[in-house]
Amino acid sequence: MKRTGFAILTLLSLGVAGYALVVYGFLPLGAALHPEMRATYESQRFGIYAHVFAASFALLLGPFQFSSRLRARHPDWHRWSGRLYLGFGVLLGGLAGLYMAFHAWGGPVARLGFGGLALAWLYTGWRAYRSIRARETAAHRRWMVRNFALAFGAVTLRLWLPGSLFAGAPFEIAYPLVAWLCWVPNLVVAELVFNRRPHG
């Protein structure tokens, strides 16, 4: 990944993680949400907090897993941060996200979209773990690219949703669509751009 692209990815990831930590750590639950969604969040406090904080942790660590310089200079840090990323960020965040998908506002389309994201995130994390345990480094990196593309859905959701509303789409139509748009294109880009050639 080129430096400019890596810098943008890192800034967006850290920015959204920081935003989530501030909003959910210091403001009343649901304060920054659409009014119709607040009741759901209030009734599922444990699930939403577990998902938000674990997923934010994954966003904070994720970009640095792809730094070849950091891997070369600090391989132990890479291994331990990778374990934390997968074991806490992806596992807890994915399970909590899957649970919350059943309660997602926006009807069946939104629930299926967010449920698919959670399952794909858990599956790619498991494959990344299995491949590195088998010392299949190239496969591990491909699965990690897919996994972080899914984690980055937290960022693209916050780009798609206001963009859709600004374009004039009603919230009740935009939100279920964004439940899919926030992650399916990310996987396509991951395959076409990052997994089509060997990593350096």
Given for the second form:
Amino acid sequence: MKRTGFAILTLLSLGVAGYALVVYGFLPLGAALHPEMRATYESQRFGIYAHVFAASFALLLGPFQFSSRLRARHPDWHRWSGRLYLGFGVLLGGLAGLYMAFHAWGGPVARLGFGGLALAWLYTGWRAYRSIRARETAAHRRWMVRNFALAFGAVTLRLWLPGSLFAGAPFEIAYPLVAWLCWVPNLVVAELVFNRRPHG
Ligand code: HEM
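Next up, the form predicted together with protoporphyrin IX containing FE (HEM). The previous block was the form predicted on its own.
Complete assembly follows, chain above in first position.
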């Protein structure tokens, strides 16, 4: 069950990161989006590309950081991948995400939702970094769990949004709501499921 859960989480993360890299790497900007979002992205090309490419990197690398086998067998891989995850994925992806939050579709509720997510992502990344520099491994693990739960918001957003549209919510209601739903419950699950027991 634990292995199956981990495999599902990894596949979903790789799937969304792959989607983002292919769509933003090869298709015209905003091809698959609401026309107003496309217009915003056209005027914020640097912000959206920096965000999508850096944040996708975090989503690609993140799941493997939790594999104890990989950490034990290849500690250098864990270290370098962690530096890339935090220094490129979270830092650049989070700062560009924060910038894009000011331009997000869906008005102030959506903007505050994405802005809160960006700040929480940057903050938890900073705490994870500080704790490992101080050799506090248990604290590092807890902050990384929170940090990746927030990165996983990119996956849960793409589950909540079609789910709410399917349930009959109009897009202009669903989108701002999902800007919060995609990450607040993730943090709760991270604390209740993955951070409850002390780990080394
Ligand atoms: C965890 C912190 C994150 C924050 C704060 C954040 C924030 C944002 C914001 C504000 C937008 C613009 C939304 C709009 O215009 O309405 C956006 C779009 C986008 N983000 Fe993120 N994001 C985060 C994580 C990620 C991750 C990990 C990925 C990895 C795939 C990602 C991929 C995308 C993509 C592909 C878009 C363009 C919309 C689409 O094509 O679906 N984001 N993000």
